[in-house]
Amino acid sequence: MSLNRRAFVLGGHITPFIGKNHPDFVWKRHPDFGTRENPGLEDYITTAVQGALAATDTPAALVDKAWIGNFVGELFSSQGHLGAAVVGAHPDLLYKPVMRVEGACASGGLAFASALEAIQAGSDVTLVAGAEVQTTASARTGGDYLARASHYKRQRPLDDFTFPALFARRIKAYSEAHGLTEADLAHVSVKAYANANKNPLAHMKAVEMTFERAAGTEGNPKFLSNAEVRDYLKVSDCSQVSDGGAALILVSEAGLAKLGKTPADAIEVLGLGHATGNLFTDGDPLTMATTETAAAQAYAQAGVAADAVQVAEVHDCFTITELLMMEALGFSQPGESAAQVADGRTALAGALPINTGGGLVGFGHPVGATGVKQILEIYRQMKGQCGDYQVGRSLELGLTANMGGDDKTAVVGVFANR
């Protein structure tokens, strides 16, 4: 889209992302099992929206429009019609135009893109939310629900866990082409968990991942049943099945003035790319062409090159995805991303910190919330709000890359600290 009006992310709110292995998540082995329930979808939407309004000093009455990203609320929570659920978060949102946006794991990014289009069309204050609850079903049933993001008719038979099998297929192809090893993927996983251990909101904040565990199989099983790809993916390579929510406020220059804010309180959207692939065909397993296309759009709109990016949040639904994202975004050449992770380039103290709060592997992946959380993490890093996982230098340019399905929907944003 053409950015004829300046747009600013003013901040927002991220709930804790929780699920199995999080100390506050109630399941059959938790001491509170039977006496306390986990938050539901309504709770996450309400908490995120109210938190975003409070954190940015935004009166709900001033919100012109709002969007919520959510993938499968009907299946995990028996609840659709989530635009009206956002209205339920605050009485002053009553009768505002609000809608739900769905694009698999890119639902949050698409909600943000919709709000940005509204700013270009004349809105001044918009609200973007994302939320998902995924722990209400067993892993096997949940895997079937999430397979709706694939071409279900064609790809569902691959494995009980369709998406892990799809990305294990990418690992296999990448290993054959570039010599990728389990140790290479282990570096990605260890970085994600180490960052999450510093992040109080992260799903895996209390779980340590050693290099030996990530590179081996002890306590880290290979769980796929598809014999062709079974040996290529371990539990430590996967993002978390998480519950959580996030919401942010996106405004125009006039919106800043209405709220008594200045550009120094915000980060500016310099560019946003949105590309969609063909659900019914498989792409090259060695590349992410849809993400690469969205990135090219975002860079061109922002007038910057990949080497100008100083911090990034990229979609790491699996460890291989982070490596492929780095290449699609122009951060490394094909086959060279794993070496850059191993060398520490993408660590908190590295030249290009990536997924500083743990990414999807460590922070967690409540599907509809992820794209919104990514943008807020860039905001928080640029404004020095990340506490123990704060990058220790001034950050002027950040990037987010949110992906849905097997690189079928991609939203890439470039942001400047003002």
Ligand code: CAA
The other form holds:
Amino acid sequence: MSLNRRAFVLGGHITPFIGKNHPDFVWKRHPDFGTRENPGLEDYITTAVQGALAATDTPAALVDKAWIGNFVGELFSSQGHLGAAVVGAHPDLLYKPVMRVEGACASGGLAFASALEAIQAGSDVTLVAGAEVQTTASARTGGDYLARASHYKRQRPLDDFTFPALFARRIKAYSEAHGLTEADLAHVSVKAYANANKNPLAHMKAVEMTFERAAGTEGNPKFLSNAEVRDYLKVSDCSQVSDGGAALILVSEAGLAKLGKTPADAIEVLGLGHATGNLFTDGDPLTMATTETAAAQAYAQAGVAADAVQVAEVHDCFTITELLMMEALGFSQPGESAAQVADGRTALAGALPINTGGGLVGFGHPVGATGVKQILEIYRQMKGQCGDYQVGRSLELGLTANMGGDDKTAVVGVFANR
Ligand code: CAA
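Please move on to the form predicted together with this ligand, as the form predicted on its own is already shown.
Full assembly next; the chain just shown is listed first.
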């Protein structure tokens, strides 16, 4: 069933995603240490919201409702109640209805889904933000915070780095079932870093990842303690612990008119799927059934099949996740995704470019911002705004897949540029 009311993404703003290994990230050996601080959650929310309003010529007074995706502001920044933080970004947002949405790493996608429902219910101009700061704690403490997206009581003991361990378990299962090698995963990582090296906003814009480094362990340790899975995952397979924010404007046809815009200024939402798995049970490690379900809904609503997609942003919290996503989204048959990455099909110049700005591995993964950033990346690719990593042909159909936990919350969107 198609949407009752047409909905359009008008663009928005992505802040730089930064953290360890980014040249601007202040840490104890940075020359600015002691004289400059890294931006905080408040800064990312403010910059993203103000940037989105400015980029789309949207007067804040015309915003009907707003949402913000954030996972654990309370833990990394001792700050919750972030709907009210969005209001702090502009005086004309005062007393608007704003709400924070949480679904682990899919918080941004859920914020977008909420805005789309509001458009269906009669809103005309909505604001969708996402932000996370994670560098206020060590990677190990952060691993414990992020483990709240798993079933903490049962899965936290797997490893101090619970999520890396959960996905190492998937790598192990996939290797046993399909003969996946370290070289296969290295191709995914090398593509992510190569794309990020072309993207000025990317966390890993200045870090080179050679195939030799990604396929080996020199400067690329296997860091898990869990003996059963430690051999399967290296640092190069992981998304980054990043800080950042993103915000976009989603409008109805009437909203376009109110802002003096036309569909040509925007991309249209053709379909959005949202599915949720059971937190308390393990799924099949070889598939992403929740994402597959959300994708089926999105394709059905959009009236398109997987082979119509021309560019995609998929949730690559780990290299294996990108491969499993490709299979869940119908881009590859089970066990065949790695070969498609290795032969360049998903590279910038390939037939189906995936994660063109570097994905979560290269662009970075400030959890609550990720789902919003993915939609903006598709907008920017379809509108030719990606600079050095612009795909060199016109793009009419794009897809985003944002995922929370170990495939427990999934939001998949299909977008058209016409
Ligand atoms: N040899 C052996 N071990 C080493 C090592 C070496 N040369 N270098 C580091 N290590 C080990 C150490 O045990 C170290 O821990 P301690 O320093 O506390 O002993 C550990 O690796 C981490 O080292 P660093 O602190 O130097 O790590 P880092 O800052 O470079 O971070 C990373 C690397 C741990 C992989 C980090 O980037 C990371 O945790 N990434 C994943 C983030 C993540 O899980 N995000 C969530 C994704 S899941 C999702 O998206 C869904 C959801 O809903 C949550």
